[in-house]
Every structure is written in structure tokens, then in C-alpha cells.
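Below sits a lone chain in C-alpha cells, taken as the form predicted on its own.
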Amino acid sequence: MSNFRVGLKKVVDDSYDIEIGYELEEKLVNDIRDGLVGSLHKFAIVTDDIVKELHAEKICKLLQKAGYTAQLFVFPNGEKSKVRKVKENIEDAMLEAGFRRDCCVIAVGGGVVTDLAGFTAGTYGRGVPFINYATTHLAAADASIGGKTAVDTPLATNLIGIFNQPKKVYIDIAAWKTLPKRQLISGMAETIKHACLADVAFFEYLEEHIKDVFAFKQEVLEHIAEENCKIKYHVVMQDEKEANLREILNLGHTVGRAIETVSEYQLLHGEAVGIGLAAEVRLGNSYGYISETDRDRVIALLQKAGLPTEIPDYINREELVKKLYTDKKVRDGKLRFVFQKGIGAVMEFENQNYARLVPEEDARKVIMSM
């Protein structure tokens, strides 16, 4: 009988830059020319059928003009496309087009695109590099940063995926002007979430400048983008694989993700998270974690941003309560919620846990009241 130990202990540096600016397409191509992904010359540009004409085609043509092989891989826009079948379709199309391990994936679009493309890159040929070019406020605040990539299932969102860090993230604020107002509003949910969990001064800034966001005031948009990156970076740097601290980024998502699924994606992600944040501060107030005054400030800011804070009438409340159990934070079949501590901090419980058990009847009471 023989026994062999395979020693694979290693240190991996997954650091990357986030560049915030305006019309960064040419900067992306120049960075590639300067060795961002080494000597790779083949680029699979993954995008949706709306972003294709707005941004992805320009990037594809610029790469081709620079002498690279570049091809678009396009899928129907919307959360309903963030599924295994669409990922399979992209992979099959890339294989048919001759893409192998000597390629790089570029995600051009919002959160659905960055999730799908990042997951595809992580498994394609057992892993190829990828770059995120975020074109939506929501992706800039959340999905394009941190390396969490996943697809949805009929049971719940984001239950199948991997941690996969990009080579670089580009946040193109100019692209926000191409967004429908509803999409821009949706992006504010993750921004407000970040302020709620980490920075009271940023929360106060949003209270004062929320109207300037929709007026596309340049310095306000830049400040918001930078603060989002700083807050998320600070968390991800300490807990890349969501062992404990990174759970705080799920603030408002226990109810938010559940209602997004139960609505059959009639609600945008940010709209669902807005409702989830409103539910969280109501429940948190009942536990004494946040005062009535601060609870009302959070709900007022969500409403000022144009986000919903009540559950739509078409949502079956009992179905929503059941759907809470598909949340990633559930342990041993028991609900767990992240709670903010006042405004600008989060609750920490025993043994460095950032989520606590919540009896179903407490969650139901809040849901029924909304």
C-alpha cells in the first residue's frame, strides 16, 4: 500500500485595478496592448442585445482595428437570461468559433452580463482571464466588483457559481446616460445599501445629493462610484470567499432576492433590494438595532431615490416567506438576516457572525405589514 501527498500550497495574487471614467473603450484597448492580459490576442466579448449596439460593437471594432481577433457573443437582455442554458449557449458558440484556452473574455454590460461572463470565463477551458466593462450604475456599485459570479435556478438566484476575479474593471460613467431612468434608479439600491452598512457620511451625502444623480451631475456620479468601490473593496479584501464579514454585503438581500424571484423578475434587482432594505430596517427596529428615526430616514432615502419600499399587491406573501429559505445565508434550515447598526455600521454577533437567526414568525410579521 502506497500513499502520496500532492503538495499544492501556493499564494495567489488576484489583485486588480478599477478604473472610473468616461468613454473608456479606447483605454481598455490600450491597456490590452500594454499587456493587461499578457500576450493573448483572442477576445470573446460577451454582452446582451441592448448593450451590443450601445457599447460592445465599438469595443469589438476597436480591438479588431488594433489587430486582435475579437467576436461578439450576444444573449437576450434581462435577469431571465442569467441561467445555465444561456451560459451553455455562450460556451458552445465560443467553441464553434474556435476559442480555446488562448482567449480572454470581456464582459460588456450590467450585472447579468458580468455574472454570466465571469462564470463562463472561470470554467471555460478550466479557466481563462476576463475583464469587466461595466455600463450600468448597478454593475458599477455591485456586480462587476468582488469576483462573485453565478447563474440563477428555478429555486433561487445565484445558487450556482464561483468566485472569479477579473483582470481589471472599467466603470464607464458616460454609459449611465444610455440607461432608462428605471435602471438608473435600480442602481441606487446597492449604493444606499453600502452607505447603510459602512458610512454615515456617505448616507448623508446621498440624502443631500440624490437629485443630482438623476441630473447627471459629474462630480456627484464620480463620488458615488468611488465610494461604492471603496466600501466594497474594504469588505472583499478582508473576506474574498464570504467566510463571515462579506455576508454584510447581503444587507437587504434576504427579502430582496426572494421577492425578486417570486415576482418572476417583474421587479428589477435594485427595486427588490429596496424593498428588502425597507424590510430589514423595520425588523431591525423591532430588535432594537436601529432607532425609529434612522429607520424612517432609510425608508425616506429609498423613496427619494424612486425605489419601492412596500411589497406589490401581486406578490403572494406566504410564497415569499417560503422563498426566504432559499437564501444563501440559511443554515440548518433556519433563516439568518444581516442587520445594520443604526446608519453606517452593521451588527456583529457572537463568534464574529454578521448574520443572526430570525424566527419565521418575526419575518412573516414584517412581510405581512408591508
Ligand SMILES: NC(=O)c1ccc[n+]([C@@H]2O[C@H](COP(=O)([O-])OP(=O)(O)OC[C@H]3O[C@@H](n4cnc5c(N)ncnc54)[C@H](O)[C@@H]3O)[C@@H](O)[C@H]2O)c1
Given for the second form:
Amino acid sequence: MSNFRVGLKKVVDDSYDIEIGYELEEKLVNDIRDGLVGSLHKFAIVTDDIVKELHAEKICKLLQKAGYTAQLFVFPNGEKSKVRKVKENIEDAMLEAGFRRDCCVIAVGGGVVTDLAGFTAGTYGRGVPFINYATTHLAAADASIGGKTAVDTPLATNLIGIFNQPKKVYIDIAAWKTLPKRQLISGMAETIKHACLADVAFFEYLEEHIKDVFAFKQEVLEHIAEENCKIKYHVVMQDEKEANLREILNLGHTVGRAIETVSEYQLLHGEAVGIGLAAEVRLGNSYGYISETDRDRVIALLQKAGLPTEIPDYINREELVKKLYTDKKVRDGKLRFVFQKGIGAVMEFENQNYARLVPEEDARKVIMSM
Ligand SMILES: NC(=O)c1ccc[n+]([C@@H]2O[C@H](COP(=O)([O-])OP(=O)(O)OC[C@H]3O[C@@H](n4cnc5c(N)ncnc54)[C@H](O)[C@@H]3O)[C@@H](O)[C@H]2O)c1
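Same protein, different condition: the form predicted on its own was shown, now please give the form predicted in complex with the ligand.
The complete assembly is shown below, putting the previous chain first.
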């Protein structure tokens, strides 16, 4: 018999720019004209039914005016749309409309849109390029950067997906003006998470300026957007596929993702992460990783931002403990948590591990106390 070796060494440059600014729709179209995605001239603009009127239609019209073929693919807003079925609907609609491999997807919206559209682009025709136009604070702080794309399933959030880097990310700070206050607050959770895990000066800045976020003080919003990007892309550049370091971005997400699912998405992603961070500092304090003072500072900052730090009464605590096991960090059926080291750093455990095993009784104790 024969034995063939298929030599396929990969050298890939997936670098991309993140542009932060105000009303960047025209800039996006100019960049496309200047070759952002080569000579592609067909654009599938994926968005939800709220962002459609706020930004996506404008981008669509600008592209058409510039001579491109552009079409909107719209789904109902909210986390419940981040599922396989909606991905399938978008794909079928794109096929029906004649979109083939020579197209580019533009995700216009929050994290639900960028996660769903990025995943769709990654599998459509075995992969077409995509661009993120982030319109929520949460997508700006986290979801639009880093190339993680996914859908939720009834069992857990974000477990079915791919790493797929966008060609460029646009962060439109002006878009935050129309966000409902609850959504703006939700976005603060990933911002506070970044400060907790990487930058004590940024944490102090947030302690001082959090009210200015809600007063839309321009320089504060810009500073926050920039710091979030820097913290996230520095981690992603070192460990794109989450072999080790990238796990630190899961701070607060073990309890966070589980409670988001158990609440059947009554809790927004950021609200769930707020509760998750509060659980993490409580557990971390019991292990000696963070002082009582710093634990209380983290909880106080979350509260100052308007985020929940206790588990709502309607959540079944036992169900929540069980749900922790659907977390992607679980190894050999054992729970693993990321912990901050004081404020502005993370705990590193043996063999470059950034998550440690947590006995179920310890996790249960914290959950029951909240
Ligand atoms: N891929 C990642 O690395 C990553 C990281 C963090 C979070 N996420 C995901 O991000 C999602 C949460 O993101 P999100 O909070 O942006 O969700 P979202 O996309 O559902 O947006 C929240 C709501 O705001 C509305 N909206 C969006 N832009 C608006 C605007 N400018 N004005 C008024 N309303 C607007 C949307 O229609 C929606 O109703 C979750 O699915 C989470 O899992 C992904």
C-alpha cells in the first residue's frame, strides 16, 4: 500500500485594524473602495431588526451608491437569535439571493450580531471575509475583537463556533447614544473585567469616572474604548486560540455564562458577567488571592456601574451549580475558574495555567451565599 504526506504548513497573517470613532459608516465604505477586501463587490450586511434602521440601512445605501451590490439580512434582536436556526436562515437567504464565495459579510450590531455573522462568514462557501461594525458598548469592549464567533445551544452559550478574524473592526462610539441604559450598563461588565485582570490604573480611572460614561463624556468614552481594545488585543495576540493565556478573558464567565443560560437570557450577558465577577472575587478571597478590601472595591465598582452582584431569587441555585459543568474550561469533568490577583493582574498556576481546579463544594458555597 502507499503512504502520501500532504504538506500543508500554514503561514497566515490575520492582522487587522480596529478603528474607534464616531459615525464611521462612510469611513467603512471608503475603506472598501480603497481595497479593504480586495476586489470583492458583493456585500451581505447581517444585522438585527433594531440596528437595521439605526446603522445597517445607511451602510447598505452608501455601498449601493458607491456601485457595489449590497443586501441586508435581518434577524430579530436579542440573545435568543444567536442559535443555529438563525444562522441557517441567514445562509439560506444569502444562497437564495445569489451570494457565492465572492462576497463579504458585514456584521452591523452588538455582540450577538458579530458572533453570529462572523460564524456564518467562516462557514459560508467554506469561508468568506467579514467586517465588524460594533454598535454596542459590549461589542466594542469585547465581542467584536479577537475572532471568537459562535452560537448558543439549549445546553450552553458559545460552545459551537470557530475562531475567525475579521478584516477590520469599526467601533462607533456615537452608536452608544441610542443604547437603552440597561444595555450600556451591561457593556460595563466586560470593561470592569478587563481592568480587574490587567490594569489597576484603569480600574481606578473607572472608579473615578463611571458616572461620566452615563453622561456621555466624550473623552471618557474614548479612553474606555481604547483601553478595552488594548487589553483585549494584547492577550489575543499572545494566544489567539486560547491554549493558555487567553483563558484569563474568562474571568467571571464561569458563573456568568452558567447563570445567563439558567436565567433563560432574562439576564443580559454583561449582567450575568457582573454576577460572575462578584462570585469570582468572593471565591478568590476565600483562597487568599484577593484581599477583603479589594474584593469589596470590585463589588462596589460593579454596583456603581449599575450591575447586579447578587443572584436573583428566581434562579435555582442547584441548577446553576450543575450548569457550571457546561463551561468550556471544564477538564476531565472538573470545574476550573480564572482568578484575579488583587486588582489588575491574574493568578498564574503551575505549567502556565491560568485557571485552577475548584471543588464543587467551594463553588456551591459561594453560590448559596449570594
Ligand atoms: N466573541 C466574543 O469574544 C464575545 C465576548 C463577549 C461577549 N460576546 C457575546 O456578545 C453578546 C452580547 O453582546 P451585546 O450586549 O452587544 O448584544 P446584542 O447584539 O444583543 O445587543 C444588545 C441589544 O442592543 C440593541 N442595539 C445594538 N446596537 C444598538 C444601538 N446602537 N442603539 C440601540 N440599540 C442597539 C440590539 O438590537 C440588542 O437588542 C453575547 O452573545 C455574548 O456571548 C462575545
